[in-house]
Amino acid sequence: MSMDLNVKAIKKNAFRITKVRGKTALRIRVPGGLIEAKHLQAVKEIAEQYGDGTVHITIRQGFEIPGIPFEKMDEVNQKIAQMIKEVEIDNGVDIDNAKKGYPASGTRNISACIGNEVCPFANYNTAKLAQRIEREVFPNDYHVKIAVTGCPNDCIKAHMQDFGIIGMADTQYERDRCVSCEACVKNCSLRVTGALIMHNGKVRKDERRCVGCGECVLTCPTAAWSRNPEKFYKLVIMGRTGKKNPRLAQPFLEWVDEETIIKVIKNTYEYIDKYIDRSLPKEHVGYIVDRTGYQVFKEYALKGVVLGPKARVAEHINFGGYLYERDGFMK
């Protein structure tokens, strides 16, 4: 069967152009990696009725259903409409008509570790924050990757994203509860950054070395350490895979609140709109930062942002990574 295909429209509708002639694949968003189990039935039905019977769980925690004939895209969109309504629209995402499927696919599914609803190490509800970010940035055609993780263990690999949001615990120490057992000090030395030391029989914390993991709270047998209920975050930026210059994200902000995270991300979309190379089919934001320089990005990102007293901002960032030199492997 021959068809006139509008490739740009197909991709925008969250369908992939595949190597199999006449077949596409649907990409389903799962913000924060958390959905009700009932939605798996729709995924199953689409895969079996329209696809090849398989489902790929993507690295970004969404679903991809391959083997769908192009001429069945409208039917598939009808089939996925209820899930789009309940997962996206009912959670405040601005989508006009769920029966037409997804209106954009540029900004990738926002991924999250399991968070503090389950994990004792996590410092916040990651799925809830991911879903809030989804409301703020989707739908959008700009290619941006965002991940949220509950603690510096970084189980979601936030350091490989354009924006990685890491939960930080502002730990509080009560000297009178401390019995000088050194459990927290030993754990911090062996497993974290060595930010805790014993001094005159009590624990002293080096704020410069503390990454806010909160493990001192978990290891203390007398509850001398506790978490400040106020939530704080680290924002690491411009990590990426890919061919040109793979690299880990670097710290941009530390000890900032949720409102700051949201504002910085939204400001960055304005920055992208101004500086993106429109001659390319798409451009990752990290390459735009490389081109304009970090200081220009920082000025845009912090517009209108009111930083709290604990907040820290990177003055300079050396993103590093590795580059391919022409003679890199020549003898």
Second form
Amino acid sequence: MSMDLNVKAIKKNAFRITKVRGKTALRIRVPGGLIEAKHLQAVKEIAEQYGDGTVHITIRQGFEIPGIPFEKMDEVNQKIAQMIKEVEIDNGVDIDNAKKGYPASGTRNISACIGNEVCPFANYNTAKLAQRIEREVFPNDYHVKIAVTGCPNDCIKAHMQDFGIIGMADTQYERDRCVSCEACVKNCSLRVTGALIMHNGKVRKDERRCVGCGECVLTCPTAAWSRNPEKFYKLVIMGRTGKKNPRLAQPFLEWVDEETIIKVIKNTYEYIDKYIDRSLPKEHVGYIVDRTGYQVFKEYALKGVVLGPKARVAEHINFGGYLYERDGFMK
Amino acid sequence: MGYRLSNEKFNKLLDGLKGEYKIYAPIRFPKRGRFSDTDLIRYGEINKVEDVVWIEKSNYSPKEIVFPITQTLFYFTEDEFKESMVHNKKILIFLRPCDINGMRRLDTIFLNNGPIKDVYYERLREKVKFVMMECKDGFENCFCVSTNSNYTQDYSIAVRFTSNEVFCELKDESFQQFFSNLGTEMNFKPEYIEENSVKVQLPEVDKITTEFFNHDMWKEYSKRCIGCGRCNMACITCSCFTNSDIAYEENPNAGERRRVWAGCHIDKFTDMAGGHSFRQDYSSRMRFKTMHKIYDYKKRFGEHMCVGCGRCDDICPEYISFSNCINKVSKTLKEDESNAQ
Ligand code: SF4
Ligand code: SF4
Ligand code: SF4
Ligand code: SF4
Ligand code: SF4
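Let's compare: the form predicted alone is above, so bring in the form predicted in complex with the partner chain.
Okay, now the whole complex, with that chain kicking things off.
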């Protein structure tokens, strides 16, 4: 009998239509890029029993298992059920039947750099925040890419996402602990933005220049610098690749708290719902913002958000990037 | 004389003492550690026994209480100067045997090193009384037994903390009044750690010759050490400082003389007048520190400077271990000696 497939339903179920006729690939989510190692067993078994024995590690930190015959999708969903239960449902993600596989694939895996469980630079636990965002936004069909990174080094490439969340340290200076060694000043000017200067044997910080990387805390030999235990984030938005206009995400909010980040992302889903062009098969959020303009997006995204005293919001954004069209002018 | 006090009673004791004393102990500064979501443990004033962090080693030593990181020595105007003031309370410090021994090194340097006493040190130090925190097990990187700093009798009170009560030995009669009516009398003597997991072989100072200062063993440190100075800042016995005159911005004719800690590993403090940097190479800084801690000081004062608290090893971002370095010195000296024979 010939194969008769509902391609849209299959894609929604996190299976892909591949180049090889009759074969699909399963996309497994790993929110925050962190799972218990035992789940690799399921990944291995699916690849070996149903796929072609290989596993592709995706840029979003998921697994993609190719070479699976379409008729095995149900069996594969059974195999992945325990992982979905432990990684998604136990994390509070609203999935009612793990045995049916992933209920959506539009909103991509929330990726994260390794964060402060390991990395000395990290300003917070990135995996935890990624898992929280997963819980808040997934399952969802809208195509949104989100990544969280521990510090402005941005190892996860948050600048290539629709939402890039970057940890910021509010570094605080205890004057009497400072031995005037100048290490923080030299380091900030060499590696960051030069936000610090020496003045009369003590350090002064230009708050507007400080990007909250936390390097001064790492550098100081006496712990004169330390982080405010309160967490702050920067949100960069609407970065993308693609065949039209690749561009880096641009700063939207700075020095905001976790609740603001969550609220803004959730508001954006409503914004998408309102403004998306339904005549298209899909429309990425960045292109919607291109159509409505930043101001409309901003107003929607900040609905009901109470910004803290340190928070800053971009007045205007010039998203820039470059246009593939212009390649026509290359010789 | 000994006492056994519930934490509650001990807090009453502290309340009584607070009238006369500023009371310092290692305390926790939540999420103020070098890395995010880690704590900083350093000395600070306490209000209650629960503030005292006794199950971990502090990242920094208690030296900052008697030798403040930044200290204004005096204020000046065009035609006069006025000495800075210190508070008028006495000082009580909770500290371990290694640090009490370390305090003696500081006393030697500031008070018994030449004809003139350092008055700025003395005016704080003379206020101080010690409460020794019993230390039976030590911590990672401690090698106090090798430096004979695991033991001391120099304290007014010794305490053993447990989760809900405190055992005290009272040696200094002047504290008797604070204890009366508080706890049950008992016999309590603190115990001392007898063996650290890290053991150090200190070199015999007369085996060290001038050639040894140029030995190849120092070379590796030139690439390994980054000159951050954390080892100096954390050390109970590092006691270098620099003075500078600060003119006030609003009125440059007025200002203050300020003293801040310095450290032999730190770039800034190895810059000599004239622009060239003395001990520029990090390996010579390591050699300088090592030789000061385990050679020069001993030659002069009869005991080693290093008390083996291990804080330098705890804090070094490059995993440079001072205890390993001392052992390397001893081993190298032995090897060179046997080669020569
Ligand atoms: S982005 Fe920052 S916190 Fe994350 S891995 Fe890179 S350096 Fe570490
Ligand atoms: S947090 Fe970073 S940018 Fe801000 S002062 Fe410290 S080193 Fe400079
Ligand atoms: S690194 Fe620390 S001690 Fe050195 S100048 Fe900066 S604040 Fe002061
Ligand atoms: S050199 Fe290291 S072990 Fe010795 S007293 Fe100083 S910090 Fe402690
Ligand atoms: S020995 Fe370690 S802590 Fe000391 S200056 Fe060198 S790198 Fe820094």
